[in-house]
Amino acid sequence: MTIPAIRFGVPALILVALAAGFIALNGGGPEGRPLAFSLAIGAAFGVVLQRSRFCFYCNFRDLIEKREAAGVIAILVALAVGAIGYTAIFGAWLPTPAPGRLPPTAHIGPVSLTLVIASFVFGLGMAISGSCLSAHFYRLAEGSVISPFAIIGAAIGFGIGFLTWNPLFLAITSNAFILWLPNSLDYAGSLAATLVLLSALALAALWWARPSQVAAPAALTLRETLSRVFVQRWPAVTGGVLIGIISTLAYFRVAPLGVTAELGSIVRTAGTAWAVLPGTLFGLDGLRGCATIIKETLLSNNGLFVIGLIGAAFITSFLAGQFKPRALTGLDVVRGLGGGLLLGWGAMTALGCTVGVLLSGIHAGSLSGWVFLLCSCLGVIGALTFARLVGLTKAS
């Protein structure tokens, strides 16, 4: 993207639109301010995701196949920073984490065989489509030709997830248990256990990684500074710290981070209106996670969060010259729709994705977040192993 009028004009127009939306929503009084904040925090999330190339699947794959640890370290740093932030908030809102009490709205989900299967399937979907759902949103802004089909596939997967919800709930999920670590270990013990485990994972990743050659940094001129901010990939630790801070602020002001609630709500609303989905989904609305409620208003916090994410990613992508679409192939369509379907079914059945269950769940001290982390990684490893065994091209 070398035409200056496009490279700088498109970001300027999107920035004006986002700013106008924020001002209009913020001027709507108490009801509009959470919507304005959601748009702003979504934009911040999109900037950090795109600039730091923060993608759960890609970072994990880089560690496995290339033995590069930077991306996984960014994820672990984000988990640590958010866990500290959440603990500070919980301590103020719920001073005594007595058994049977949970902090408001935090994504502390049920743990059952359903979660194990759903997160494993989600991992398969990441490997097939080439990204997690949050990364597909920001890669739209980079001209990815797979991501639009992955999101369409995810919507179909959500629909199938609603259709399979009631049998799974009656057979398995209704007997699930919820484990919030502070109930057992208190806040200090829970946070210490989380940080120790994250540190152990970081040490393991660094042990596995190959040492990489680092070029000598260029002299810090104004041009170099602008390049580091707007063009070059942000350092892994910087991205991780910012993601952890954004997650904490989002929970403090509106709700835990998540990127699937709006997509699921649209599918559920349409499916219910067209009478293709069950009128009652047993227990779904009483569980913690990315809520897929039937829409009653056009604008929602999660919808504006995703709009801000995509819009801001467009801005940074164009400024960095990283909007580079390529010719679409049939394989792209198959990968996008097939992988997206698995992503959607897995996210609906697990009550969220790598952001809603893994990130927000571990921040909150929920066992469900750790189960999702483990099982989705196993899904990725299984898919990559199968691809190598049958000689398929690596997912990318």
Given for the second form:
Amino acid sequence: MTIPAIRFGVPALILVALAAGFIALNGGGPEGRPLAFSLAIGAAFGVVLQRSRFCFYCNFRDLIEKREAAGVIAILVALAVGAIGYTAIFGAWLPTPAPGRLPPTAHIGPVSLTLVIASFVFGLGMAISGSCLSAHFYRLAEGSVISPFAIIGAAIGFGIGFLTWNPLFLAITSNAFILWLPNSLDYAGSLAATLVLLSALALAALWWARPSQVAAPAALTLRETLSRVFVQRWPAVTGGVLIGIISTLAYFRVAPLGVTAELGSIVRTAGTAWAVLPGTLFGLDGLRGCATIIKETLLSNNGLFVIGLIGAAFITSFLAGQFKPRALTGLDVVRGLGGGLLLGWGAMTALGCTVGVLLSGIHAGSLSGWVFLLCSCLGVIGALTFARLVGLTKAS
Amino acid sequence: MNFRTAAVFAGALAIAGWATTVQAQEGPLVTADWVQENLANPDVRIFEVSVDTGVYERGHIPGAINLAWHTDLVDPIRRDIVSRENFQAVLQQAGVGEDTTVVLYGDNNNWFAAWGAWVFDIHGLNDVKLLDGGRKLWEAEGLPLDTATPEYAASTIELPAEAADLRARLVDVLEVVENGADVSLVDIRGPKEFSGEIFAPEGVQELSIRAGHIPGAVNFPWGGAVNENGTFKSADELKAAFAAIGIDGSKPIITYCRIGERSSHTWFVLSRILGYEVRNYDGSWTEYGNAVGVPIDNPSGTVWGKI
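Got the form predicted on its own; could you also share the form predicted together with the partner chain?
To see the whole picture, the full complex is given below, headed by that same chain.
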């Protein structure tokens, strides 16, 4: 990894490939421009995730176990900035949030017992596999040996999710309700409530945390500046602000952030082609969230977003010297596949994951985002508590 | 230039502009250039009717109002088009007056915009126009889009109590099929739907228990009426294409598809561009193919229950 030809050559090659893809798509006229934008915004998301180590599970675990609040503060800042951005867009698109009206394509999902179970299971999957799905995508670029298995496991989990969808929908989800806060509180009230709640959570996290010793910052030379941008971990608030901005821009131009739609779509298309999945999934395509439709075109906005995310994460990871694969163990495979399976089933059944439901949902003022936040955290706490009780080593 | 000269000059300019505007408005279509010139014209109201909900919000022709086909233009409880009262309220809120020139446009080659024009016509606003090329052409030409939602001073327009006779019902179709009424039936679905090889395109929810078409109908897939850039083909081209399958306007026509929306595009072509006498059968194949005791034609042999 220290060989300059690799450290700088690989990022250069990926950068050229991403730029060529962007230029080719952008030249494709009105149909191509959103695809090009998706690739670019995915790349920006990948850079920020990798550079600021933005990971819902790890940040939460750091708060619980190490009493470090920075990561959780980054998440709360991202939620606040995006909520402000979304509210600005909503006001232009849908001036009056009258009951029965929802802003187009926002991830305002149904709330039901299914969501509670699915997000709890997703939390278990995060704890077992070591991170959420978006973080597994950027961790591929850091040489994580678990992440490839987690993504394969997630694909299998999606398949199982499709198989269990119809019975669950008939038993529970069909009676779900959608609660969009601006319908009840207007835009100003909804945003104020969101910011107050996020502030309260930030205060609680800071109260629980123990400040760590911070070394005095080095003088800002050119070398130090490059190091801060390309090598050192970005400050939590910087990462949070950037993710809030990226989420807002993505919603404005193409669609709310989400990382599972393409994965689910591939699984559903393959499963339908092989006749192992039901031909009809009740109500799925009509529900808000990371819906997973049969693929009709090779290139999709979400697919390009994920490609951009992974590609850009490889660039920054190599530049920072953080591509560090280690030897694979049997436990890695089991943790990856098992945790991934729970992640996939949870994400499919909850109609999205920490990005699509939690982040994009809370930005949009959807109760479903808050339910996902609460229940996935309970899943993580449950898994960590169980691991401690039975004497297992902590998930890393 | 004294005041009188200036006033005369301004008046002449205004008259010239008015004359140009009126000239350009003739016919059922307006060009993108004309729309651009009339963006600030208070007597013109532009509506977007797109199939894909959400495209309007991400950018629309400046000043255009969104008409959501699944809430603003239908009565879902009755499986019907929007009621006079509800539609009147929509138009009043949009500030449409007696003399307003209404222009519709949308995605997918003006598919649902044409359906919107049919709904407007039924409710008595029978000179609404389509932006030729719709969203596709507007975007391809790189013309400006806006994301702000406009609001206009409400009007007091009142719609006629009687709806126009532009709909065909099942009984009207059966008059043709079983009693030989001298009416042409145009099925605008894809050839595989027409022949009964498939029940419906992939992914659609509204289905009929039988595949095939109404006996005596001719097939003209709706996309055949538009050019690659989304504009309608010329009236001469359209006239020749329909004449080739025996539709020449010499007798009344009924168009249909699966749920009556694609066929309103062909209704627009035949009735507004070519001037033929046309009704749209919005019950379409989902109603006809599911009706009890009515005959169908199924060249593929995929009769009831056999896929």
